[in-house]
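So this first bit is one chain, no partners, the form predicted alone, shown in structure tokens.
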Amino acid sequence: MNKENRIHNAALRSKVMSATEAASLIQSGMNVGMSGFTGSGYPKAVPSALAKHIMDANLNGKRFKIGVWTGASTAPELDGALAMVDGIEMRLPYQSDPTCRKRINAGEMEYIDIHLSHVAQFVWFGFLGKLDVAVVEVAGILEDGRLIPSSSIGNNKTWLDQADKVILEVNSWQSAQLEGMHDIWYGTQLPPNRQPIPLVRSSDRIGEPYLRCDPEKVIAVVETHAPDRNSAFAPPDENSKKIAGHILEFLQHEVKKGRLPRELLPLQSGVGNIANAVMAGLNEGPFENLTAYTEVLQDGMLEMLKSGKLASASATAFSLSNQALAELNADLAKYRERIILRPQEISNHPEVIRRLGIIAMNGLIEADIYGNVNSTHVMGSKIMNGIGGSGDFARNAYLSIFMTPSQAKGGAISCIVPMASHVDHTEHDVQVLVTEQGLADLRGLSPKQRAKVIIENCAHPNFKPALSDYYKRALEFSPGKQTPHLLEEVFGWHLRALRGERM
């Protein structure tokens, strides 16, 4: 398809305008819901045009800021461009942009870090205020006005339903063969009228392949032809391979013990090189007919689909390298039957995660000796990205696995610490902790038992003696013996790091 025949609805075609014209319809103080999830399916033209509009306003002495709501992270053309001109008053629910991060940590931008499954319902409940405008990328518009979703869905269904006004970007770069891959469920109700989500297998389709939108709300349609921002992943390093090896060995052990079926249970994997290394290990491992129920489909899962190890994958977005994306688009008709993209309120829904029995595997910044996990903050106060969907999966998974190298910053910092400087996942939601040093199975263990296993199996040898010494003294001198700590020195490791010293 070319740009001219991606818009088949006459009424919406009459609303085609430039990105600059569309951006001028967004006013300062508005909350704007934008499409986009991990660099896929975000609007390519309107945010950049809006950034220029904001910069011009600022130069004329007019303060211009908006609230930016998305599915998750986006791209430099959206987050980066708007943050560069100081145009974001409030950002939610997740970001990974360096300029955004810098402004947030400098106190120049407000940021609400939210479980991704909560965002849509919070908007429906009215908890976040009024959603003024939605800016959503689609791959096409049908004659009856239904929308062909793009390479991510995220919160697009909610943005289109809840926004007062809608701006559509129709991106002809996105493959026309995306049509039919999506599954949009319109059965969500507000309490007390909610009904069970009728999804009992990860491969179930319970909705329809198109997004609905009241054409009367559409104030602009912008035609684009621009690629997604694709993330390049480094080849797995030795630490990543070791972590993957520990996880595969553990899963095989669980099968032998009868706690997992031979084809395992649906897999969820966070974003990053360690996650891809685990997928590579599974692709070479003994398990067959695997399934995935996750947020993001990365290179590793695409390789598993290609090899046949993975029978099907459900997600809300792609996050692929250039090479993997080219492979996907070259054979999209085949993959379309085995990949389902859903709204994130379904891909991350606790009800579905618990029913399916997900094996959740996510990364972290640091974990403490009792298994509390910090996924979001460096040294307790500086945001890195956000909790994303890790909490949705960790609390409700059949198996909740967190993985990390045992040390960072060239060995100057231990990723296993006496007490986490910020906690996103409490010890109650962390069942397995893995580093390249080994795996700690924390199920059925008390806090003191957990501490011994984590220090012994997961800590780096350079830090293990100090952690053991801390725990021994805490056990002796702590006023409480359930979770022993020495409060006068518990953050001493972090304080030394902040001074530029070795932990």
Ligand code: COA
Given for the second form:
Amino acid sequence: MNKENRIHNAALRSKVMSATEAASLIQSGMNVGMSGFTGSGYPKAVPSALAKHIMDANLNGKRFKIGVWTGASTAPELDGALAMVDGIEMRLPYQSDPTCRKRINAGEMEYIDIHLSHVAQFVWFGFLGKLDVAVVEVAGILEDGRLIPSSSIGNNKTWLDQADKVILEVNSWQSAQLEGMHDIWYGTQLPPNRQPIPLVRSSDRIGEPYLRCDPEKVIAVVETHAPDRNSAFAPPDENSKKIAGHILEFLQHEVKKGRLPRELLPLQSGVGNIANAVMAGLNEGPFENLTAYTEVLQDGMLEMLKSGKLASASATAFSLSNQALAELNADLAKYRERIILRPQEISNHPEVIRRLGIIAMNGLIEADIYGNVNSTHVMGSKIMNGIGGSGDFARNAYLSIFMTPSQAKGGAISCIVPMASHVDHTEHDVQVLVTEQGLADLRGLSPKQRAKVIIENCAHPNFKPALSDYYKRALEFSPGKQTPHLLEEVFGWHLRALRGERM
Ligand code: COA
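One more: the block was the form predicted alone; return the form predicted in complex with the named molecule.
And the full complex, kicking off with our chain again.
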């Protein structure tokens, strides 16, 4: 293990201990703010040591559970390890770990799904209770005690400020070249004293490259040398390529109409393979000098930075496959000026998103014929991941685009349904809906006009006749109503799926 010295502050160096010793300082019942946003910048050693500690306590008949607050999803060494030993009482604000998901849906773990931009301020407001401990990965510690952030920022600034005690993991695997890439703004205030956030271009730097932390609060420093862990992206399939094609055509049309500049507006791209495929499409498309103001920087965006299509990217975390991460780390100095990592309260801030005029592109589980979108709950009840930043962006974007394959589970389920079984984004925040079948531009359309366009352009041919029939009968049943529905049968679609039948 190559552990170069990254701790240049003598007082903090004197607090170095093992992960097991550090984990033993966390007590059952505590709320713990962990770093981490997707598989980046999460603590690699203390959570696993804590999981072992919890398992030992359980074997001795003691209940040991903590509250786990993060930036967003993390990795198996954090969410997976703690969920495996049933050590999480309350999880927030976003997860995508299979064991967590199973425990949440089995009623064994409480979960609050919060807009990512809300988390920091909710902690400052005192809405979520007391934050006892922060466990934060950093890439190094300066002589004066300031911290070089790691490969994600997430809520680290808030955790370090608000927690009573701090445990630092100093990970020498993280590239030393990360220094200077981050932009931490310390100008946030509580209402009524808030000031405008002075960010007017997506590439602006408004803060400082280091995190501050009162050294008196630091109770342990743990040295690690462990890689981030993100999953690989699937190569774009036919459906993703078609979705990307529809979006590209639409953006070109908007430029032609004069509603978008030639270099577009800053792009936000959600999580997952489809979002990544759209970036691949843009990389081959006609647009130049693009910018991104987004949450995570995935492989597709790195490719665009490499090709020069993307001039700059602002995010709160890297979310790269191992291969892309290796490429980035090998050449990080080259990208340092063009990539900015910010706290998620800024990367996802409604004020900034509205000012910059973002083009938001996010995935969904189901959309209904009137344009309401469910991003989180399968069959209305079972959590998939969480809303993440999709609401922060969709509600405030210049253009809010949602995309999905038209069918799921081998064609058994239609992703276009009469009524969404759970709503994360209302019809008011959904301007464009895209499936591999086509694109529905919902701007300026009433609910009844929207229903026709969504069924016609987005539904799979296997489900189009049934959706058209539903809509026709809903119109007959409630002539003239603003949003016609047949309440007695509207969730029959989901009930059939729950019985294992085709929707
Ligand atoms: N009913 C049941 N399952 C469905 C479904 C539906 N209507 N639509 C999709 N699914 C399932 C898929 O079958 C797949 O399941 P699997 O993992 O068992 O194969 C899973 O949901 C993911 O779907 P996929 O089509 O691969 O899309 P994706 O990777 O783009 O993910 C979301 C889609 C909605 C789950 C994902 O975008 C998400 O979590 N969004 C919310 C957060 C967000 O938007 N963040 C970005 C903000 S910056």
